[in-house]
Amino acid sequence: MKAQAISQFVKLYGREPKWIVSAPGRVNIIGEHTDYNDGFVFPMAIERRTVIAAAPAEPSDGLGENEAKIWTSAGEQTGVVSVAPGVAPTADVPWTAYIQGTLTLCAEAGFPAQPFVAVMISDVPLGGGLSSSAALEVSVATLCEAISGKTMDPVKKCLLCQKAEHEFAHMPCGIMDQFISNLGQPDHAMLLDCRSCVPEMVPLTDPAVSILIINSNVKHALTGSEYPERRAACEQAAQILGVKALRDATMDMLNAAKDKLTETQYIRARHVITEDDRTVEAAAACKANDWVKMGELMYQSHASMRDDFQITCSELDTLVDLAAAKGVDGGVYGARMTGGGFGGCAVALVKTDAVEDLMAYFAKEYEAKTGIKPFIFVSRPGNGSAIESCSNG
């Protein structure tokens, strides 16, 4: 893609871009809706990107004083933003809601960006669930630092992607999404603890077994209230528990507590505590190449995100379903819904030398029963953001 983002910029600019950056999208394999409760998840980058690529402003470019102006793959438009600090966020949220949160908080942090010409071009699938926001903050964050000449603390920059998309894309995320862009490994998931934000890097190397993401293709129309009252939901539970969040509770705690609590705080806590022990367990089953186990353990997320966070839907149920028919014997560990909810991705722990009949077996029976085209690829585990190139000239 750093070719053809390039090519594009020469075609739209006509001269070669001086900075050019990249992050990835993510898949999480499990720990779902924990991070924001301060628990853990195990996300691991896919190979997948946004890339960046960018140029000063030169007066041929039309561009005002502090204004940079993107264009990008996705719709093939073209967005004008402001480099300077003070910003303020605005009701709506236009696609450069996360470009321009990204430059206005670089720019109070010590990290302003020039006046620039960019294309960013991306293989990361929009609404699927795989964090394309959180690689677009990545990236601008990255191109922040390769305009400025200086590295921002990773940690630092991963909170600062995130208060991005709560200020000016007014979504309340967790820091796993902006955790794994910025800081992942090659051949590594990583288990984070949502609290301290200290991540360990966990070896996913063995090649025999795959990671299959299956894009259901469908993202249900929502009130866009869904993630912000299960997020409450969980809040008020911690609250009646007596706990900073739900990461301190236990299910004695919550049982003891019931009745306290209405139907749904209860439910919503529950998928939250029995989360963080599954996604704990899951990173040192991968630790142990116990697939058996970590596939058991992703269905059993799966069920709890069903009955009682209750963000799946018929399509990604479906999905899971078809994957534990096959089983074990038939190439497929475990599978899972991924992402917020309601729609977007499942992903499935597979034998790799099952792959290409496990993609045509989705991809047939998905459509069967739905009638929808699913978007199938496989990842291994990917690298982090990066600068591609940065020349002095």
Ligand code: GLA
Given for the second form:
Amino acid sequence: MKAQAISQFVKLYGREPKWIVSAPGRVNIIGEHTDYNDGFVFPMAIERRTVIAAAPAEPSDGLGENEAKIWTSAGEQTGVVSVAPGVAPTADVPWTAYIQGTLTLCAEAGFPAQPFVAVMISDVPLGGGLSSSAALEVSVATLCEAISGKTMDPVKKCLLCQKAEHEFAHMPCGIMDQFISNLGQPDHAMLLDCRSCVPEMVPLTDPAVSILIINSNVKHALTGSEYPERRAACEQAAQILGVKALRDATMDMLNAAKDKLTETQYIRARHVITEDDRTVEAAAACKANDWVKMGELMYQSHASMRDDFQITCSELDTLVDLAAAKGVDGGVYGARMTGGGFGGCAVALVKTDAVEDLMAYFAKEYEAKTGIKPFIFVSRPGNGSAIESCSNG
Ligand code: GLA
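Given the form predicted alone above, what does the protein look like in the form predicted together with the named molecule?
The complete assembly is shown below, putting the previous chain first.
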């Protein structure tokens, strides 16, 4: 990827890049839609990254004052953005909005980028629920660190990237994706307390188990209101229960207040309250190498997302049913949908010695049932954002 970014940079701009930075996508092992409820999430960075190679702009690049130009491997397009502070968000959200938002907020936070030209190459599947957008924001913020020669406080950097997504992409996301893309560590998943923003790195090193990621290759047409609506229902439920966030509620409290909640508020809150418990339990099971327990919690998480949070779809349900049909004897400990929902990927915890058979099984059976070819890969926990190189040449 790095070599590819350099050669594309040289081809486009006729010189070597000065800065090379990268940030990974992520897979969430468990803990879905809990982050904006001040709860717990348990993601890991994947070994798929967005790499940016960049150099200061030169007059021959034809850019205006304060402009930067980025070529992306996604669609092989070039976008122009501003590195000046104070650039306002637009109503529409082109791919450059994520870059513009991050550059603007970095400039305002004292990490200005000088005008630059860049190449961006990514093997994080786009729109597949693996946080391609966080990989983009975090790689741009890392580029601003490289250019300004200063290191941002890690928590501030994550919050800045989240703010870019809120304000420039109009997506009221939680904090999980930016945290794991920024702070992921090889061989570790991250148990993140989204209230204190303190991550606990949990070793995930047993060579006998693997994380299999199955992209359903479906993205259902959404109105854009599904995520904000769920977030709002959780906030309303918390208010009715008299707690700061659903993280502070228990099932007893929820059941005691059932009459005051709509049916929708009740089931949304039930997902969050039970998912928080499952996430903490799954991290403990991971520490104990108790893969059977962790797998059971993943199936329970999927059922809760399907029935209570209502964010799965038939294709993802099919993948999880196929996983369950194999069972532990067939090499699968557990599986669930991962990410925001309504399409994207399933994540499965599997036996390493069954990986090849399982890849063939999911590919064949999923296509037979849905007519769609999935994209399947294995990933160990990868590292977070990095300045790969920074030359003075
Ligand atoms: C998206 C958001 C995250 C999180 C997940 C659901 O990925 O960006 O903040 O809410 O959905 O767990």
